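A single chain, nothing else alongside it, follows as structure tokens in the form predicted on its own.
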Amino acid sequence: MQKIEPKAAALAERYGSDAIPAAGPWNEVVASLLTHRSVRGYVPTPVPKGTLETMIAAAQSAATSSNLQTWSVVAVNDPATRAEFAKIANNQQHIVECPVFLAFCADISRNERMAAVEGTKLEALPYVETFLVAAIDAALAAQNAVVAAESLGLSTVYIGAMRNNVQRVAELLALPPGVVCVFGLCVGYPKPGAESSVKPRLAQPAILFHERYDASRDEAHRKAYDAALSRYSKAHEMSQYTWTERVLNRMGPIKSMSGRDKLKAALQALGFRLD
């Protein structure tokens, strides 16, 4: 039997055997990134002492726009708070189960407090660009934390549904004006059976363009990916679905947003003017 090289096997698992991209340089970091999968079930085993601090050191090593560092993170252990977060997030019980739960926040309040102490005004604060910078800062930091956690043998899953009710989340976390939780992160060791196989992604030519954006082969890429995801969902998930069905169900009816269609007004109430 022909032996498959580890990088070829990893690429085949991520893209499917019919859409493997050219395999270039490879190392353990790349291999770890390609094996990422979301885990939605955790055992109560605590993580090793100092793991949180290591993750945050990795997070703070991510790029941050102009070194503004417009993000913060709240580690939440209180069972009652986590239970309410789970309800806000459409009853995602892994929020309650995981040994580490982190609320990543876009945070312009720290810099605003600095300006107040210095007796000046930050005229750029009220603008959409500043909120976008803060949200991107938080995402970049969190992804570094995820890579660090997974390199240590832990599993993770992001909780975007924290945005279902950002005002209530802000109350529970005692966030000052100018701070909003943009997503949560579960970290821990997976329950047996909770760690699924690597989920396939769109073929690289569907998202990687050279010099100019090119949507001319959208349909061909979509049909191929529909077939791949249908096979995956049939084998690993409770219901069989295609990518097309997933997108239409998730982005079609407004009810699928679970209240996030009112996010702009909620952000403004939390101190983000979004001019």
Ligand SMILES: Cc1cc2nc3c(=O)[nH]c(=O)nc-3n(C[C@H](O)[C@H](O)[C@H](O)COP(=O)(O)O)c2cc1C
The other form holds:
Amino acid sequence: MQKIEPKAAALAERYGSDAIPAAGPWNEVVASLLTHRSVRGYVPTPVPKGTLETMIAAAQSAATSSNLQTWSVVAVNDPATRAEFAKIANNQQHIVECPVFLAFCADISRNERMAAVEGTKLEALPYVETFLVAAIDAALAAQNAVVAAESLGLSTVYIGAMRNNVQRVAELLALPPGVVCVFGLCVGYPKPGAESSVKPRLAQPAILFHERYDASRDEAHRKAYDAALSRYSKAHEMSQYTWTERVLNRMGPIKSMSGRDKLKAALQALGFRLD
Ligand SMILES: Cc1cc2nc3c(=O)[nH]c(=O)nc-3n(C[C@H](O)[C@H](O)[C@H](O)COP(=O)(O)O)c2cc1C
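Could the form predicted together with the named molecule be shown next, to go alongside the form predicted on its own?
Shown next: the complete complex, the earlier chain at its head.
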């Protein structure tokens, strides 16, 4: 297990000491969740035997929409494939370094094959709804895998940048039509210095509403969080930035999408009609 902070300390790390929520019940699972931090640098030390299978058992234990189980995962070891993934993901070297790399896929092909064998057609397959079901299933499964890995003392980072070129990723993984890698996941042990601190989040009242949505305090929450993230980035990252700068840089220019602005056409080419 990672070091488990007592409740008050864990909440202070997550929210800053000015914005500690009145959290009640607490246990080791919650404590472990609150220590999450993404890690972007790994040593080659292999994970203990059976770790992948334990993570996947956790992943398959997640809820899945109507028990359709519309997701799959490909564990990728081949260095050449990993190197190409890293290139697709704007040179994220942790994809090459980590001992376990998982490509999580939205997968409607298995159910389509079932229907073909049964001599019938699934009329719901071509809809946006079905793609969303599959993508949500994959995300819930992956997060269970992450929670399991972190509880075993491993570190992780998601790789959404796999969507920079879903068609090339599909070729490299021999994905059939109706399967798309929606994100990757690096798993392993951090390089010295790569394990940063817990990254603060927005204060709870910025995202937790009661009965009705309420944006009236947005600006106050943004100001406070800008200051918190600025302090965090100065201490733990290569450059100092506020949350406002981060959001405007990441969502402002189309070029920041690194090709993902063409995702709809790419998904359609992979067999998701998105009606
Ligand atoms: C779906 C998804 C995709 C992500 N893709 C990347 C990625 O491609 N590269 C990366 O370094 N981090 C990626 N991240 C990690 C986020 O940047 C990170 O979770 C966020 O900055 C909060 O930091 P923390 O996880 O350390 O709390 C991704 C996270 C999610 C949930």
